[in-house]
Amino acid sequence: MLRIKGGRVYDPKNGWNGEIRDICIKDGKIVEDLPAAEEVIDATGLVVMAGGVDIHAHIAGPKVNTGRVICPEDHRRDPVPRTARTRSGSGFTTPSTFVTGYRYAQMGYTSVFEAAMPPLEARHVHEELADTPILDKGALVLVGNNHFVLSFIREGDRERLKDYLLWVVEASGAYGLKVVNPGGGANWRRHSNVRGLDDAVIDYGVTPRQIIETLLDVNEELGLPHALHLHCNNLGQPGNLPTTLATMDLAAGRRLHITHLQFHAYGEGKKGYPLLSGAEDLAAVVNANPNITIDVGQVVFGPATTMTADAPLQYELFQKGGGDRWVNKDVELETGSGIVPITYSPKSFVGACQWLIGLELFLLIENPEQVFLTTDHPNAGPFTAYPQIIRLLMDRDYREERIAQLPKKAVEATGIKNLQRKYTLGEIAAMTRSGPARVLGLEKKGHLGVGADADVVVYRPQADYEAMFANPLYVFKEGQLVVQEGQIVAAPRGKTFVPEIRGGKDVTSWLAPQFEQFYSIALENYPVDREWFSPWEVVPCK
């Protein structure tokens, strides 16, 4: 039993907004008062905030360990020593898992969601998951150009669409549904991709209009916790903004998030300026549709690892000369993936743009419930890169110096200098805390009120934000200790969330030919037991 007195608590969730008041912990949870506490820290002067959730990032599974063996300099990046209470590890972009856990407990997340899991290497992405201490997690299955939701999409079969979802979600340990630049996967195995909304799927006859409608619609059928998660087709192009409006156009009320958004921003380009900043238009659209909501995939200058299951652009990446290595790759009926290290330079105009736009989203989209921070880890940058986000964000006067350094024609190119807002830290536990448990469905996350998970962090008071978020005094997991003075001391295992599953009807007397027919592994191999990565939570549908 602990109370953690006095601090200054930030929990949007409870309506706390630096309000002095204890934070009381008993048998892993947070509860209304303790007559007799065993432990008791003075937080007189700390902000207390709950443990950090990621919505986003990419720490698990074959593409990631890919791009551990493809970067072997990244390993001399961060390299970290056994102690007595921590194991060995290394990496900076794409840290072991050993190192995943640490780093992002040292900041004060205790949640973190891996964005792309094929549903046939999900063995691989728990094995991760599951020796990646501290942090719970859970995983997004791959479904936008799967075989099989393509083709029931055609036929226009919704209840078997359901089931068969139903079935993968629960066969691959997955939390929810993401969707990977829409018909373009499926379109790379005939070396093409899609530009439009309206643009064919070869082999299918549908296009990505009908892939994300169909899908945005079964997800709020079938209740997953989780909004459909979404990458819209045309990351990275210039002038992809008519494309992003026009997909968030087809949310008409539902729930939808659209990750990294930054990357979909791109207004076209005029003489002199390859591409234009499109944040405004795309910030105006958040604001006016409280069912949606975005991810920025913030950039951050220096060494990056792009790794997603958009395989043509990342083909395309490495075409224009965006790294020295490269690996594409096809997951049999399901999905592809490629990976290209890159380097964003604050010299680049491209790469300028790009961190700016970011910055434009933050600052544009009014409600802090609505826009989460990510790198996109590791495609923009590392998670380490938050606290220096949040101080980017927090302290107007450090974010003009680090703009005043960047090519006259980015700033330009963005609405950038008309933007004097700062965040209150306030805005910030939303950001990163409440919000995107919200969205996830993750009811003991995020906040501190009393029935919530003990993932408890105490911040000293700095000038120095990214200093201040980089180095809680402590992080408690679940009431346990972990980390103290900015060192792990004690590394639990966390625990996987999976939703509940309502309904669906057995698929093997359809599904079991097919597999043998085409895939590379028999159906009753397939599905991961749930003994594989134990403990899990489920959580409740919508």
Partner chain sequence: MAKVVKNVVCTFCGSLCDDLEIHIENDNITAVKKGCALSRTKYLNAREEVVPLVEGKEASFSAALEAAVEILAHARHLLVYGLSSTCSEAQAAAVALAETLGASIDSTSSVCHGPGTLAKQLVGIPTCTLGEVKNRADVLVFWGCNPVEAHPRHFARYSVLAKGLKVGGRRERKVVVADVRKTATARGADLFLQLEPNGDFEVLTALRALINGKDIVGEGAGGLTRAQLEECSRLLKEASYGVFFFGMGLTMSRGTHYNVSQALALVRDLNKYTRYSVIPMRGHGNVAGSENVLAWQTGYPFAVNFSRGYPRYNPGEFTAVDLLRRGDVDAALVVAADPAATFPGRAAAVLGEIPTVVIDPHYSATAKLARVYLPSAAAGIGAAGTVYRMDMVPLPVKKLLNLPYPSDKEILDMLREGVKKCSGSREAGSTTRKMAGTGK
Second form
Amino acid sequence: MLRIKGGRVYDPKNGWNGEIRDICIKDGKIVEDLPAAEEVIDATGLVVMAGGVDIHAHIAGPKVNTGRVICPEDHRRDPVPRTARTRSGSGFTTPSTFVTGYRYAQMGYTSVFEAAMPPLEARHVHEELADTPILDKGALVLVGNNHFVLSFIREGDRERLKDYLLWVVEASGAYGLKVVNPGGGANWRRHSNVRGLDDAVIDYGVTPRQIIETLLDVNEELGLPHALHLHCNNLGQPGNLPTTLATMDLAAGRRLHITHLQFHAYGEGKKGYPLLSGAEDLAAVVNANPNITIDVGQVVFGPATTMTADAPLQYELFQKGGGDRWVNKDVELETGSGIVPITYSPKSFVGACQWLIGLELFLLIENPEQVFLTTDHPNAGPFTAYPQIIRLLMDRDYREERIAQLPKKAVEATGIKNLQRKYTLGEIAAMTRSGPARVLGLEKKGHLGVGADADVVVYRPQADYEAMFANPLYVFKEGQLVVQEGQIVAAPRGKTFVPEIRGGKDVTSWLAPQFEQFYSIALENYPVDREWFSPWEVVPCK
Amino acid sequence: MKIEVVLITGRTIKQGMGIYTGKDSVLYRQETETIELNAAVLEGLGVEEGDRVLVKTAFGQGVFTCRKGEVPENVAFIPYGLAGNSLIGAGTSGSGMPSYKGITAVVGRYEDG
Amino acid sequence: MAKVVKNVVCTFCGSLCDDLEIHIENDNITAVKKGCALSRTKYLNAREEVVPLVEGKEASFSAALEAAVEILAHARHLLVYGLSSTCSEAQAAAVALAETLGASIDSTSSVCHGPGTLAKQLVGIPTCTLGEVKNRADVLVFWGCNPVEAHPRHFARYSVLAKGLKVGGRRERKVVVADVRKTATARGADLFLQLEPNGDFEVLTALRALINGKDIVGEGAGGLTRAQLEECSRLLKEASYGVFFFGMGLTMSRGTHYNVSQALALVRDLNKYTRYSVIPMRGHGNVAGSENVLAWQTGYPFAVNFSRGYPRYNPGEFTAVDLLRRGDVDAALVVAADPAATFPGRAAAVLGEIPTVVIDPHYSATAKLARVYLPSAAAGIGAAGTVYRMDMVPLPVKKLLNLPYPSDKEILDMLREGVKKCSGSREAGSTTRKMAGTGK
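So the form predicted alone is up there; where is the form predicted together with its partner chain?
Below is the whole assembly, all chains and molecules, this chain first.
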């Protein structure tokens, strides 16, 4: 039992915007009050928030691990020694699992969602998540190019589609549904891609529009706790703005989370400008549609390892001269992935533009519970850059200083010059805590109200917000002190979130012969036993 | 009579089975103490299938039983195993991998020494 | 009491066929259905009467464990080696032990497909799962590998003979085999390329040139005529989805990882014209898992050293054959592998000269050289766990029999507990922590 006394508490969900409160912890949960005699931490003058929630990062599983394998140089410059309490490992853009857990916790993050799990390789994802200490986690399962999903959409068999999706979520131990470049992955099998919502998906007779529309509906009908999590078509292409706007239109009131919007916010270029910012148009749509949330995918200058289920995109990126290594993986009937290590340079027009467009999105989207802090780790940069990004949002002088160092043309290609906004601590708490927790459907995360998991972070207020958010004084995970003054003092095993599965008919009778014919493993060996990701917590449906 | 060949070691199904019948088993030992040579080479050496030959490399030597194989005249094949390993060098040229395939060996009748 | 366990994963080779039917009576395997000759031999010999040994003499398990702890705790530079014939849970326990002791840890990868991994670090890899091969591959290349003898059910389950979504069996697939020998695999090929020994790099380079519309100098390369090379490049480009398998013929011949990087680059180049993937034909049951576990825990796939408290990676330095040849290690722990039977004679002999501890379900050639032999319950027979196929697809293995000894993982955990208690154990490494850079 513990009382964190007299801190300035930032908790948007409970309407506490820096008010002085005591936070009481008992049995890993926040409680109303405690007897006066219990242990007290004096937080007078300190800032108190709930543990951070990362809605989208690539931290575990086959493609992350292949990224680690092919880039020894990434780890060589960032070795992490073992201590009496922690395991050794390495960084930098693709940290080892132990280091991933420690570094998130050291920034005050306690929940992270792995953004792209291939169902066939789910067991691998869970093995790595089990080796990622401290954090609670969930994984989003890739379904947007799945053979059965596309076949049922073509056939208009909504009931079987739902049965299958529930089965896949349960069998893979997923938390929610993830759609990546719908139709594009399927076409990549045929050396092709899609370029817009109405392009044909070869072999399936459907379009990206149909895939997104259907899955938006189905996600609602199944009542999954998380919104449909969508990586739009045409990622990274100059002129992809109309595709992204049209995709947002499809939501029509339904819950839609668009991930790494920055990569989808490029207007067509004009003479001298390879691309122009589309942030204003996109922010206007988000501002007008509370059902839509986004995370930014903020670019961080320096090395990155791009990795995504958008395999055709990665081939194009590599062909355009993106580095010396290209990885592609086609996963039977389900999905694929690609990996290309790259570097974002502040000297390049495109790199600078991407960096600026990300900031524009943060600053233009009014409600911080609709725009979340991500770097699409490790695609736009490592998650360890979050404190720096927070400083960019809170400290206008610092931001302008950084902008002044960028190529003039890039600055002109965006509307950044007009943006004066400074994020407040309350808004940071919304963007990194209550907002993502709400969209994920996690009632016990992202806030410090009674009944919440006692994930509590205590910061020393500092003028340098980067230093402040990089080095919390204390981090508690479910009531246990895990970080003190930047050092890991305990590394307990976190839990895995799974959704309540409501309804759904048995699919094995029709799936078994399909497995026999088209998969390379037995149906019996496909589902991941929950023991593999113990302990788990079931999150109620909507 | 001695001939120079390029030595290749590799997997065979009997060698694979022999791993689980035990490396002392007759199956494993017979298979891994065999050398496959082209029929013309056997004839040139004046040996027949089942005869023994002495195989030497820069790293070691061993006695192997001959078997006719579909290999070119300049190639000898020995199934992976303890016997073949004595012919392989432990250098890896910085790769971690010794040259188990493609090294020079001299084969002669065992009786000739 | 008789029972039949279905859908058992065979852990002999990297194909990890997961459809075996194992018949068990009185806790003994009596029959293996659907398996190949290799899997039948493996499972029918699953129960070997073995006892713990110290200095070649029978000992109690706890006495042997104590003797092992003594060796490990007092080693100044320990080599932990093997890991291919066990599950990922045991591999993780081995990494933890190596870290605790500041040891070097290496897997059978280094004498198997390690060069393929080095090649990935040079050029990346376009790859796919084996179901994609079954469903789509209309051109199959087997280069320096002999699946008919090393992966006997590969053709039927995944490749040449399999019927899948888009491609239905042998007649709809073209098969190219490149090898120095006319192997059993080569006999059924549509095109057999008989290479000169060590000619792989040259031939692959010539094929890359032809694929990319460039000419080659001279009348052929690596034992092949110009006409053969041209026919091959034409055939490769005609695929709608091609898959290139490679084996030890590339990794063990002169040039090792350069051979593989040229093969990976060839397959990468073919993706300009059509779709292609490449899969290393991994040999041992879960050698792929050892690469996975080491990579997610340390960042590096094999050849890792912990002497500074953090992982360092250097093939050629921290690879097992090199450590033994140079006499850099003063003790060895061998888990689920048999280096005495697989390493070059000179490196293998060192295992008998330094104190070696062996954990293995079988009394292996290495166990015979060892100071301490700890029998274990094999993963997939006496213990459950996770294994990774050659295409990195994870599979669960079951406990089929009650075997008298603990699993590899349990033994490794006991050793770690033991050395932590032992006074010889290292102090924890430095507590200094470097926060990741912020990209300024």
